[in-house]
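Heads up, the chain below is alone and in the form predicted on its own; it's given as structure tokens.
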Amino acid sequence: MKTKTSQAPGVETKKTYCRICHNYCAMEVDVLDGKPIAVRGDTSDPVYGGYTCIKGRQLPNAYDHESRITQPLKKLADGSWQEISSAQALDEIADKVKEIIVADGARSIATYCGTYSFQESAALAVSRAFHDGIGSPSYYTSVSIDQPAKGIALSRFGVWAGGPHSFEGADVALIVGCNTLISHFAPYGGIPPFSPRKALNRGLKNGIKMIVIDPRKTEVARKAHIHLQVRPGEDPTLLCGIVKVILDENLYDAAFCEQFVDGVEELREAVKDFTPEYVELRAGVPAELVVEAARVWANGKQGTATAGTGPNMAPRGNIMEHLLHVLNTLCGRFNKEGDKVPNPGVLSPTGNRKAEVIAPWAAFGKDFPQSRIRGLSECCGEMPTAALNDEILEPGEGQVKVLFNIGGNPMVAFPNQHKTVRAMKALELLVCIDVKMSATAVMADYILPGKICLERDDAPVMADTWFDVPYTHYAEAIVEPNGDLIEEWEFYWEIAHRLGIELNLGGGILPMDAAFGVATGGTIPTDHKPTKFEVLELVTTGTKVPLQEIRAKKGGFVYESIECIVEKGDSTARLQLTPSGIESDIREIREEKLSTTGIPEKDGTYTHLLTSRRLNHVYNSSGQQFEAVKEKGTTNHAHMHPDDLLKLALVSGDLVQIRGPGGRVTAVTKAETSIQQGVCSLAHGWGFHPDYDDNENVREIGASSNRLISDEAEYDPISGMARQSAIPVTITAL
């Protein structure tokens, strides 16, 4: 997609968008002889306006960095690596997969889709189709690690078909544990991440009232009118208190609830004991602030309550997300009949929104594929990742023997790292698609080098309705592949090709190679190996604008002709404030025994609660190899209040040992006044592999927070997700 020629001889400037994270920043890239030499934000883009972050600006370095794997690698018996061709690797992998399916059944073949696979716009659809094709339910993604509660809550609550309010135009916002200025993550109604500082400042200038619930005084919390500095893990307690104030003072939209909602009185009874004084004792938020926040939220006219991954990873994420839907519903924070939907999606199917409820649906339980571990089941379309290690280690029918790891790094992502080591070693076949020798790739039998985003076509399928306007951007490959590379979707097509498996993407069946079709009797379409564009056409069947037309645009584009007005509804379904299990969940919180200081007794033997956080210069375990990133820091500090450090006779930069339910790590301290005493904040995604590091190099590679986590001591009974934030820990000086 050539846009202009630089003054430098031979240099072409091409438009694309970044796919290092889910923010998809529009960029211009200077290309010379098929290689990227410079990148910058696209100032002409109507949404991003030139915004990028340090991670995306490393793409030219990522293309030919010394750490990059550019040729498929096969691990030999002595542990060394041999370079082979992708054709040989795929042949050998397919033969092994076929052998194991025959011997142990299709369920023995598993996929883990990590965060990066969500940025490769065909990976999820094609990998899912592969599992459907072979009949294996062993499909796992990072969603069930950090935020399964979002899907669980919606399935039990129901969905307002008109959609929620957006941040743009809102007069109030309630944000729980989401620091968009750093994470670039914004659930529906949160601060738009597409140049988030500008969006936030614009909202504040227009009069929005910001209520932020967070254990830290984050970059977003510093902008808030009300910052509720909650004790880690007590978000549900605080939200119950806010709900109680709204109900007690009749601040809710009674007419909307009468027409569309069930369970108001049952909810009133459930939260009756969550007085502001009790919330103050337990959650650490002054009672008067609880009341003020409830009134400011309820008296607003437009705005959404939403949460980030942090409180989802803490205990009781399901009830926390449910209570956010309660707050939005009680105050009628939805697009209603006659309202204009700011962005109904461009790549989404055609159709209008209605002022009605989409009824709750079954998303987990006895009628879904069952895990062999802890009584769990498939949940919201995938098996629980927290149980994957045990599915590999537990012998018997259904044991996972093969794992395809695409776009992920389980060794630093899964809870309980030592168990993850045992599980990865127990596999008969581990295949990683990766661009570097990650902590998981070192354990693989085959490493297939993946393409970086500049080397492939993509469309922002996942983010289609996240934008506040009907915007999209088709990005074509703009540089030559640097090696014998493969895309994630392509890997599954190649294995399916060799096994004779049909890949149905909903919009149609992917074509297979003609020669292969003849060899198998012609039962599968025999056109050719599809192009990425052809795959994406099937993934996005029914788009409001044809994908061909979107591809023809140069850069991102707002389709102002797409307009959606919420129509009158006709469904009799109702939103459920107290579906089965919710009242008992709330009662369980209230009945939990507390110490004299208000801390739950079960955590009283520990000295601190450790919370997760994100850092602006890295994306989970990615980016740490680049020099510009290293200048920002080479470790994930254990941020602690200065008084806590003083008690341990420590200063910033000293080493501490952090011990949690799952193990211990060494970390580098850093004083931070924005957190309270008794709290420690540590970014996840750092560290490496316990067989390769012994904590002595923590200043160079950081500490792996998942070594602290037990996936058996405390976990969600629906998703199986372990307690991965608000982790009880004891910190001692070294």
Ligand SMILES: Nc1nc2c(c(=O)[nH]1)N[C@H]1C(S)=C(S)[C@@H](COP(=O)(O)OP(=O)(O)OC[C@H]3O[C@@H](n4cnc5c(=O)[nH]c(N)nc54)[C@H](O)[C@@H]3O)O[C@H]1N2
Second form
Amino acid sequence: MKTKTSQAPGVETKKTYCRICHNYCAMEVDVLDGKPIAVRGDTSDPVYGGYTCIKGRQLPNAYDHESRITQPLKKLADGSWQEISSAQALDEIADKVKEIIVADGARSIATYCGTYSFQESAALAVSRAFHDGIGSPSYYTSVSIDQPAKGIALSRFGVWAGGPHSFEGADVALIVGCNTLISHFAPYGGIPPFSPRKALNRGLKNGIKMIVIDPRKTEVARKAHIHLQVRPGEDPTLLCGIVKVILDENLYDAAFCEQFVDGVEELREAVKDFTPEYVELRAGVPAELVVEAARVWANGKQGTATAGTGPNMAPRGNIMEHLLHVLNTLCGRFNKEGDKVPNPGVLSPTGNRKAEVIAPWAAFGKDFPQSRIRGLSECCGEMPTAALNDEILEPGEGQVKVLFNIGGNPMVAFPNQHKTVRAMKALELLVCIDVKMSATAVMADYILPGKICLERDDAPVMADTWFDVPYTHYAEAIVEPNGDLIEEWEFYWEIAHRLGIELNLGGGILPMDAAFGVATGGTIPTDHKPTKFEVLELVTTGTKVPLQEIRAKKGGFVYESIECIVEKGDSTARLQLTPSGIESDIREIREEKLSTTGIPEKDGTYTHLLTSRRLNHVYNSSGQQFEAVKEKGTTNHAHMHPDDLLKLALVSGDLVQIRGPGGRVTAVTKAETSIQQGVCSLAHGWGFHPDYDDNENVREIGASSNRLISDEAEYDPISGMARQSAIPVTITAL
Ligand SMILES: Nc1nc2c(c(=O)[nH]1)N[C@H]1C(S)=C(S)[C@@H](COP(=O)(O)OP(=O)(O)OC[C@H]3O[C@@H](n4cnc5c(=O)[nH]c(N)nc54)[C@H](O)[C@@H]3O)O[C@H]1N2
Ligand SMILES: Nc1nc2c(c(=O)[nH]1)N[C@H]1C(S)=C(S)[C@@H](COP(=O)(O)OP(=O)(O)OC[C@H]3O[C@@H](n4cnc5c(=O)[nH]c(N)nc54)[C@H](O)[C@@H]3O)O[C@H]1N2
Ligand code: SF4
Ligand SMILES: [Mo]
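Could I have the structure of this protein in the form predicted in complex with the named molecule, to go alongside the form predicted on its own above?
Shown next: the complete complex, the earlier chain at its head.
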């Protein structure tokens, strides 16, 4: 590997990218004796230009922090932990899996891929192949408790093959509940997250008009031309109102709709009663601002309407995402014939883009594997995570008995924490791949220590088309593994090997070594365990540049030679503004009974709507253990308007009890003028679990928002997702 020698003797500087979050910032790491001693942003990187955040800068610390698990742990009958070798752990796990498949069938073996499965770039493909190999549909990821509406909406709406407009060069952007300056999350067309403040400021300098819909004056909202401070959960109402103005005032691209779109008149009929006055009453946004936002949005030429987690987690996320497609489509915000696609992807298969519609497709329902819970089914290729607890607890054929929790933390991430406790306890085998003793790992039968990113090879497979330019980066392992560690893909390979199951990655079958025995039909090479590079070659088959060449670059690189111009299309498929179910869903919103202050009566009585948010210094439940992070805060504050605190005779720092549909927690308050009265904003991923935390230690470990949430009281009928934002709660002083 090409390295630069710095002044200190023995120290080598190596290039990599951070995988603490999905932003994949390019970094330089100083390595001494196989250990990382310092990290900094790689200022020579063409996309990131040296950008990093506090979380990524903890990487040297993460390598040998006292909280790190470096040896596999097995729970003994008395509840204590025994250190064992990974070979022994894998043998025992495989034996148990075999036994349970014979007794109960393959469906009883489940995987939950959490956020760190998305950072190890082979984890998703290999775990999926394992499930296909054993024939178990019990495959779950965090997507279905994050923004499942994104996939659902596309499957019903259809997709414009030329792709959406990007933020770069746009003159308008409509951003709904997404705070990229903190989260580095940016769905298509949102603020480029790679150095987000710079990108946003550049856009503003070029005259972009930002319309931000968020109950909170967020870091992004502070930069907005128009901030619509919506009542949590009322985005569908507000977006219907905006659509109505655009249709009434003929501000839409009639020619584009004529050629490629069905349902304009049906949509006009569906939203006709969402007058600006109705929107004002219900969503709390002044009528004139609704009209102004619609005009500013529709009068732009380039720009995309996108949403983040907030409105996706509030009720009716599917309609909300659908309405964003409606807005983009009505205004023709797509790359058309002859337009340049800024980044068609480097690791993605070669292919031209056409000016045409990819027809809607079936993604859920009766033709897919059925959940045994609440009438749900597999949705967009995975089972609904919000129903996993019940799949574990509900006896009968198909009951989940084994859970592989891969880089996730169900105890704080799943809705209804009390039920999650019961479910995790009920499992016959819980295996966690983690780096620390998380609230879920503490309940495991085996904990397998994962590698941190500096210890492994990866390529940014998931982010391939997120970049603004054809950029990619192959990161090689640059430090020695600090213990008897395992990668996520490798876990599945090891278990498959012991079960005699082949792993088919689409791009080909993963090699197995000689001990595997007879290969099926002689198709599997039986001479070696694959290297990560070989696995990634199969994960990314069809790259526009050979992976070998990308690896040889050492560092991030823009492949200027990859050009993509949208070609003339030939499909007759059309985008669907009102696919089956949408009109009645919209009508149902309008028919809901409201109180005189515009609040839906079905929500009953409550004092606040609790909303989700992200904090800069932590990544969900990751990072809390580091000293530099602790200095930023050791709890997730319940942010409330100062007048709301005053009404409870409280000040910032006092304790409150929050009661929700799923349970109660104690939280530490913090006054925030940027929040409306009646709203409480609380980050998730904090607290431990009910057997361990109480009112006494909330200042040290925070409060779990999922203890407040019920997976049964209100959930999406397609994805099963619980109401995870805009939750009616009652807050009292303690
Ligand atoms: N109420 C409520 N619930 C929510 C949300 C919300 O906003 N509100 N958000 C939802 C969303 S968007 C998501 S994505 C999910 C998140 O759901 P999860 O992914 O289940 O939760 P995390 O807290 O991200 O868990 C990450 C785990 O990975 C471990 N880890 C850290 N580094 C590594 C590593 O390098 N390798 C491995 N193998 N493990 C590592 C951490 O210690 C931690 O235990 O939660 C969802 N749940
Ligand atoms: N620093 C940091 N970065 C992270 C994470 C983290 O924990 N910390 N988590 C990562 C994960 S898993 C994900 S999925 C992404 C998420 O990325 P984002 O979606 O950008 O997440 P947030 O920053 O929580 O922004 C969501 C916004 O929605 C608003 N909101 C809440 N309820 C509603 C509502 O009903 N309507 C509207 N319009 N807005 C609402 C909140 O006030 C908040 O500003 O971030 C990722 N990045
Ligand atoms: S934003 Fe921070 S945590 Fe995310 S990749 Fe960049 S440095 Fe790492
Ligand atoms: Mo997420």
